[in-house]
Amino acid sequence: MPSSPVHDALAALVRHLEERRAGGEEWVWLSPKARKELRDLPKVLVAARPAPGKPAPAPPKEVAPPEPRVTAEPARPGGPVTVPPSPPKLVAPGASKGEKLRWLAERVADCPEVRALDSLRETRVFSTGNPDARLMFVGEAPGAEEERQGEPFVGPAGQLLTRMIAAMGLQREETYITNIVKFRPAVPNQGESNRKPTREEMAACLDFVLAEIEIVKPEVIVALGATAACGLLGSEEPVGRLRNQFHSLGEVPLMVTFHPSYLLRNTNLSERRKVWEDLLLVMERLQLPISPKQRAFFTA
């Protein structure tokens, strides 16, 4: 029995996508109308099922999923993690860093892999700061206040991060600040509630973060919290074992430290001292001036 027109069209679409993937393309832009039609496709297929007793046409060949990013685990627990360099999957067009970052921000809003996740909310929160920054901070995901303002790290944790940056002798505007996940993770009856992103949510946004790093080319990255460290390094080690040493993300040194929200929950002075020790190492790597007063912050 010949296949139906719907199945023929679907098979042709899969072949077309496979050909584009073989040519090196990783993303295909879809208009809102096309996205809606694809979402409605299961209803169309159900309506096109053959009558009972008649054999159903063979399903189309599935498109192979992308290969996972290869990471190198530490040689010993708590040791430095090295992620080998790899070509970026997203190459943003544009004459300047700002244009390229704006292209990424627009692209992630329509990314089919990201938008297919019903677990992420609709408002995009991309990044803030200087595209020519020497120092990049990477957090986990936007919260309620970030979603309202459309900018990462503007809530209580962001205000603490701003004070940490000022303690380093820098202005917030001199740095580049972003998150592993570009949309607020959803929870039932959301309100002000937040949750950390899942591995699936991180994986959907990771290529955009890696493209940001490739564009900004920071001299040092600071991963704020275990989620950011897991997303960038692929390591499941806790922050306590990863912190206070430089890891390598390609050719960029990366420091892991506690997320500012952790310091808001745990007000013990010893925890703030640990974060400051990590930031002092970052300042030394960037060859920023360090005064005796800065050296003595949080010392007994």
The other form holds:
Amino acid sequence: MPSSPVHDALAALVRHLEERRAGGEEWVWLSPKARKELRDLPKVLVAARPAPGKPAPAPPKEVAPPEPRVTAEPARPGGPVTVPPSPPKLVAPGASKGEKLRWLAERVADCPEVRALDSLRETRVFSTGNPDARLMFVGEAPGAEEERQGEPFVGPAGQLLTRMIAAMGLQREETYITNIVKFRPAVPNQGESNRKPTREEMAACLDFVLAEIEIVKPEVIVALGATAACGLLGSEEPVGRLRNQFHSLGEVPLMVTFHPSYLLRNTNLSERRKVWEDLLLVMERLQLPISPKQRAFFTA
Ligand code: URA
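Show the other one: the form predicted in complex with uracil, since we just had the form predicted on its own.
Entire complex below, previous chain first.
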């Protein structure tokens, strides 16, 4: 392809989309404006062609990639990630944790940064569980059932999460369950279809999640799946390399494990065992009792 600002931008777009596909994203939501701009691209490409005898326009300046979340030690691949403590950007008013969380839930519904993204649907699904929980689970984004019921993790993946929590000897209500994105990502002809949230959607909701962590002050966070891990730790590593060790999100130890919907798709005992090993480490960290029977779950 000849080099011109438009061609270079197009090549950068293709690279970006390929990276996202390699990261597991199957959908990219495009606003009507972006769809129109893509439709008009052939005309722009023709117009950008230098007239015969004229020099090609100067290449555009390098655009810096978006800042990754700061990690104190970039860490060896597969090693623990440390996100240094930083003051929360959103400080919720209220006398109790519950009041502060309610304020956040109301605020996110009219947050201009979130609303500017017309790629998210209207219904807010904030969080559920105990504001004093010792253990917090962070998932990806609500799906169809969560949107209907207004509560995170109530569909098939949520039912599996509830069983995983029970296997730890806890009740779902004792834990705090939230998502990195508070609205269901939109897709054309939505029906029951869901998609992973984009980086922009995660970035728009991140301050709310960090404020939730600051309010609840869990002793351990479990990030369910690569999207939650990427949103919280800024790491693009796959779950297989991040799991089974504690990372640090400020002062809070954070375990990454596979998302329950991955376990619904991949029913191998070995994958269930991996998640269970991660949860055993969490139980040890919380000093929860572990019986020999629990230690042996999912071993052949
Ligand atoms: N998957 C998620 O990540 N979150 C939900 O709330 C439901 C399914």
